[in-house]
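As structure tokens, one chain now follows by itself in the form predicted on its own.
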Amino acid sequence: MEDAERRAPETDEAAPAIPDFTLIRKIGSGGFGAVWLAINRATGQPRAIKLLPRRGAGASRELTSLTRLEAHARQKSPHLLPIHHVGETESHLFYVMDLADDVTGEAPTATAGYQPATLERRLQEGELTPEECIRHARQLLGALASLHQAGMVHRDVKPANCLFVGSELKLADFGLLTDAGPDISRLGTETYMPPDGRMDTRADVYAAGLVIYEMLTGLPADRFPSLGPRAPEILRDPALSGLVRLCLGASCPRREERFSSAGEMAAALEEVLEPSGPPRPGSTGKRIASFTIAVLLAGGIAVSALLLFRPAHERVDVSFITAPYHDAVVYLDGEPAVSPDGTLYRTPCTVEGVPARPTRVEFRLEGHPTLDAGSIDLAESRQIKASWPSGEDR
């Protein structure tokens, strides 16, 4: 029997003994544990194994998530990363998964140069082709729709959790998977979390919209909704324009304006990809068509692109987020923002009916200095994020 603290080749970190597998080296992390490149000692097949120390709370949480996933195995999409085995040792919970393609696009191998192909790595090369955008959008939404149909939410949809296996996109990392419900904890990756902070199916939809936006533009999610240099191509291509409208319907700051589930979003995807024609009865075309794409040109060169959330009037809805602390009162031009029922707007929140003009934005939180975000043109900005300097103590 191997020593529990044997050294794995190609790494200086001690690797625990896992039945039937030799751990090679770490290739990633997710949720509460680390992902290792491993070899099945009987078959020689390379696999990915996620390890979670049993002494931490993460193992219990992830085991609960995996149990939920297994309970709905019949409804699982082929675009959810398969989990082949879940087991325990004295020190760790572990589970065995398919290994992603090599970042070069070749089949995975247990070599020193292997790096898993993730959408995050692919986006470092720039935007995807129109065909790739459509194919991978369908795959991502198919995976999410199967979770939502089973009454679950993923809560951590992002490019790093989208792997390519056999050139097909697979949604991975189920450590934050939970049952859909009204009282879901605010967990996830902040960039992909909606302003309202409710981590339900609409939150998964919000994140999916941002991921598809990144595939379309090659820009990071925090640039949404700018189209960047690809704006002229997007306007010329009906399929790309349709995908942009889909992203707007998914990642709208106002929760009630988003698709209610990935299944609804997937149906809208097929609709926007159809040749132009009258909307079908019960279609989602009305929601998508309520947004406008405008491209500003100078000398025939695209300078910028704005995806305008507002209709043609002078008041808009704006989301406000503060970090690392929440519950800050929003001040606009020196006055606190007050809701129709007389309560103060506190972050994270969406303030409705704000004049679409340059406005001085401040955040005030007891025990902290006023956080001045400066003068912001709310005709162009729909989401305002601000942070107190590091080292602040409440």
Second form
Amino acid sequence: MEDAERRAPETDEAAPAIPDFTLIRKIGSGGFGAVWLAINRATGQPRAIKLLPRRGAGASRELTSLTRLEAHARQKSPHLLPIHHVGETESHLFYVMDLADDVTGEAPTATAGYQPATLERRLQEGELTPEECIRHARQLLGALASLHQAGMVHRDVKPANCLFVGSELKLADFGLLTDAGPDISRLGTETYMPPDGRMDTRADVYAAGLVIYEMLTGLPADRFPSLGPRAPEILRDPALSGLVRLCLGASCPRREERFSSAGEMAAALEEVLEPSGPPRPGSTGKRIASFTIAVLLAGGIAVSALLLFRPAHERVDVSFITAPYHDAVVYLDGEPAVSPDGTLYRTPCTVEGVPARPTRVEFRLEGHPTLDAGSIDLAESRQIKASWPSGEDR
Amino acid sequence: MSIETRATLLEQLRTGSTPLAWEEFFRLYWPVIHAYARWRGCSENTAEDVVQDVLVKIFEQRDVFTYDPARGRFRDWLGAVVRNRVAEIRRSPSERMRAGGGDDVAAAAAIDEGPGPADRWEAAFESAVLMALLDVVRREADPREYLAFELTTLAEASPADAAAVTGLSRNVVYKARRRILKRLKDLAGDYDAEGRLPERVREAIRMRPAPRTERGLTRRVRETMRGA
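Coords for the form predicted in complex with its partner chain, given the form predicted on its own:
Everything in the complex follows now, all chains and molecules, and the chain you saw is the first one.
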């Protein structure tokens, strides 16, 4: 670690005291709190800390929700920004998170120039590429589906709350997080709130549709559903057209016509992309075969040998969807599928780099019998869907 | 948007300066200011500065500005403010350098000698009114049906393509296109006197800056309003 990061940095004198951390400066605000750049005094690791002033009865409810989220986020979804610690002081609730990448694309450091890379900042450069739209839409919906599955509602989905960590989109800012229920108060960012005013899972779906719309068009959310200058490209590209249909289904003004949850929306995304999804990394569509012919001439003995190497399995990306429940762990040949950052893949998901060969596929979800999809040739099938029989109780 | 609605909005701006009123004001007028500044040879950066500067100036003068409902008075006043700001920038080399260069001073000088800036201001203003009318229609309509209208009437896509993108049937696409165009014509009134409304709306859309500029300006003006 750089010596510079261990020197005591200049601090903002207004920063409250947080155990084990030195708060350096504010790097964002929203959701009734502010986000600070901070350094762990013991390890020198830079972190983000969200501070929520303790005000009235709401504070303890937020602490409860955040504590649940801390446990949930560690285990359930690679696309929720990890919460490392939830705590409280006399004046504030706080939670400690990973820092987003710097806007330059470099790893975050606790320096004066650091600015967090958010989707909002990225959109200031224009619309995303088709591949980026699809990848980040999957990541956003995966994160939200995880929350909804756990009975929580985010209530403030918007580009400023979508951070890039290692170039992967992670949903953050849990200041308005709450338990799903009939009487959730109307809080959040006006542009992303549905006209019906009910801030439930369908409200998160509404907002997610607008965020994906912004990725597609580069336009602000309040221009929805106008496609702007990208209309001709969208008309020509089945994947982009499919994303537009997805957004129309999500951000419908009539609540009952929207997807009921992010899990349902994520499954619809895979349905929309499956017929003509764009080529994804690692998927060449061709078997690679290599062979060597060696001719040996030695000592009057002519030997010729044809060394035929077994063709290496190409690697493909495969989507896994379960119904009616989500969050099932994907097992391939008896082993759980694990993402590069060490978290388990849970449905709906796309597992990247799977060997394209016959593979035993199972889905395991706590409280349910194992769903055995049998042996499936992943060279032929890029989307695996399985359902628990109806009448299955959780 | 009716004249009465516009008057109410401007009165709100003068007296209450509610955030929503300023959002609406910005939404209506920034394309006009931006298009005019660009026509006058300003770079993208400079045009954005002009938009921000003019809107802040109006905000700061809200206590002395009195709206006269006689048609065109506010338009003329705004035009004068914008032309003055653009002229100031052209006179100031440091302003041009701060804006990152790219201002086409020679082109702007040539424009000075041509048909009047006032005509160009009027054209930009008319574009903004058409965009405001389109905005009203967009907010009223079902999103799928509005998109079907936009794709077929403004982007000149086929009904089949519009149906594929929106998920509507072709019949519904046809009906949506007719209904929404009629609504737009009803709102436009005199602007459709020559029966060329879709074409004029398409021209107005072409005058809009790129989405990234729109996002950037939206963010800058909101930040300016918060700090003003």
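Positions refer to the first chain, counted from 1. Quick caveat: nothing in here was measured; it's all calculated off a predicted structure. By rigid core we mean the largest C-alpha set that fits within 1.5 Å across both forms.
Rigid core fit then P46 CA moved by 2 Å or more between the two forms: Shift of 2 Å or more: no.
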